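Presented below, as structure tokens, is a lone chain in the form predicted alone.
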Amino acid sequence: MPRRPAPLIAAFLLALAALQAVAAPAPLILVSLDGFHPDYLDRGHAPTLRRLADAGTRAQWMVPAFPTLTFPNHYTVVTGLDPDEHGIVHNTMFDPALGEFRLANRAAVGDGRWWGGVPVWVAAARAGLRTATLFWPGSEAEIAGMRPHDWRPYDGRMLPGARVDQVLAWLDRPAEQRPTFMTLYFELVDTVGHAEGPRSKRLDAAVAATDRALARLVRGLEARAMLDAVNLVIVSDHGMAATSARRIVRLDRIVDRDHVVVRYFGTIVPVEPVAGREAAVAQALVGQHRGMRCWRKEQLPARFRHGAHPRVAPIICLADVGWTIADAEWVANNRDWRGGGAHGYDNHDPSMRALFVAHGPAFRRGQVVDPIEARGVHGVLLGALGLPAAAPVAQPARIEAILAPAAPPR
């Protein structure tokens, strides 16, 4: 039969146990409004998110990680690192050793070899918390030996309140199992900007769907009187541009179609030259072009702070705000596109902005604050978790601008 603690170490456990949850940071929900521009907030559909903000911290927009894409922005947001840094630096890349880097490839993206960097869900099991993610980019994989506590792979069928019911779920659970780091994504607003433009009437539709899930969380949060206990930090990965089928730039016209490889077509086009024919495709593309602009990648803009990276191709083609990059046999495929959305533009485009909103006990109330970058926010929700940073976080004055001075120290 076990021996029973003696009285004073029963005492000085309970007394441990009532200091580890006091010190307990307060729950962190960490939303994507996939394809979200800020300006989305003044027009009157998204009301909830509204209240959120003037209640909260808003910035006037985030400035994305260029590119200014899907993956690479998420995983941004997530470890404070840029795309160079972390690996992601395309939704369609390659890696000698590792092949292809695409979306619909799930073996890939389940891959933690594609995936660099600490993101917060590692560093916060690192710290003995839980931690939970729901559709997350890199959260199916496991990176640096770890998986969140719960994950799910991605599944666009879940429609947006059943994924908004499991978040509440997981809040449910018994104290020691419930996470204190969660995430939740949404992608409708980025679904119906690309299929029929930024100023659409189904955008604003979207965006008011998206707004009543938020709503659903707020109510769910509400119900059991955690709606000032919780911390929410709210963004998106990118803005979005309109574009048109008269405003395509054809490759094919430009350079030989057989002496590159290219793997993606769109707004941010890698140019792989075939073996052998590099000056030749350097000679036709480098430069400016009507629609795009391109570059080898040891030549990007500085303010970009991307192209060393091993996975980004030797020459990059950025299309012109508004303009697709193509081929032949792009036009061919897409025959009826009269036009809608995209983005990947240039990340300081006003078009590309996100969005940024901090509610809860961790976050000043009722401010706006200049700009974030994507990368700031990694500091951001370190800083409401009370997790020391593994390296010097950017710009950590924005950071200590948005945590309340009662915030638990980084």
Contents of the next structure:
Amino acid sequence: MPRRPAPLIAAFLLALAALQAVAAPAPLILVSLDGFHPDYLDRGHAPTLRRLADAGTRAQWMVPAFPTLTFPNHYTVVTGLDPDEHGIVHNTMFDPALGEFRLANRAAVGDGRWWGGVPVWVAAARAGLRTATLFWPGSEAEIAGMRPHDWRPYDGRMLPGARVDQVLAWLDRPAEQRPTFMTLYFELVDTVGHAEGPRSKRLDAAVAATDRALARLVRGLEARAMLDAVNLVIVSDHGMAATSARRIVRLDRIVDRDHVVVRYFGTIVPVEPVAGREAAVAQALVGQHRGMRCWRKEQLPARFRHGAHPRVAPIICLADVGWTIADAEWVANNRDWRGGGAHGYDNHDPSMRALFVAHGPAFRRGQVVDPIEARGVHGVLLGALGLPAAAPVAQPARIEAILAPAAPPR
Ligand code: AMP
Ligand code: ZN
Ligand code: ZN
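Go ahead and give the structure of the form predicted together with ligand AMP, now that the form predicted alone is out.
Time for the whole complex; same chain goes first.
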């Protein structure tokens, strides 16, 4: 048999490499503005975000997953799964095998056994793409056997500008080390929303400061002639509702405090009856009270798609919008509290709506689409990266309306 001439093989390999270069997806940066209600866009303090939204695709709003808390929703965005499916059912939760999960508990947050599903950085890495996260819930844990190629332990003190500069530095790397999927996270709007409420002057200032960080990112991309070559998906995880010291439900006046374990007070309160007191606790709590409603986990309204996971406590109490569930100890520890803002309420309440903006070559330009669900964003991310979905994605029609039609093969 005649040997194949080497130059032919080399030409073939070159052509293959060229083809791959053509097919390589544009870098995708997933940005989270924690607690950013989409109405904030219309208050005149976010000119950069407004410009990106007008030039790209904006959803009227994003419907967060239930519960409308930070960890459950961030992880829904990157996995396409509801909290009941991915297992991060609350910011504070208990698992008989793993113990207690809290945001401040670094060991728990970094333990992959809490985190189900396949986050988009794992899907990207499996397809041979590099990934880098500048904070994202789940990014500190080894999930499905891996972490992002570059990641950092969460540090709320790292300045917004420094976070942006790190992402720009990643983009400056030589092609083989440059991440294709990146995340950026900003908590300031949420922090100030809690402290001062969603309609405060300081909230406007926090929106303006966060917008300046986005402007720094946009300027950095423009300086590299990359603004139209990079895909940006900018979301929030939930909105914010005004709370008040006059709207407090005292759980301990409804149920004997010694009959329940409660790890978290606020808007969505998981209640674990102690052994032998299950019936009495359910009897006292289940139903509507002034400022809150409680359900057995099996009887939560179907639209929450919540309650099947073993980590969901037997009884779930949900405050009415604007109310806070507390006990005597909470009140004693929060004597000076005059109210502010909170989330965790019903995910279909308008106050809990979240943000969705997409800008870049993968997305249609200059349109507003109908609301997208948090679990639908995953399909948008996979689409922008050119990755196939492992399972049917939520909201395929909405995703198609957001993604630019695929370029014809060259
Ligand atoms: P929430 O209690 O739902 O308002 O959570 C918002 C807070 O979550 C932020 O202010 C941060 O303190 C915290 N947080 C956000 N991302 C992370 C992370 N990756 N690791 C640990 N804590 C985080
Ligand atoms: Zn949040
Ligand atoms: Zn918050």
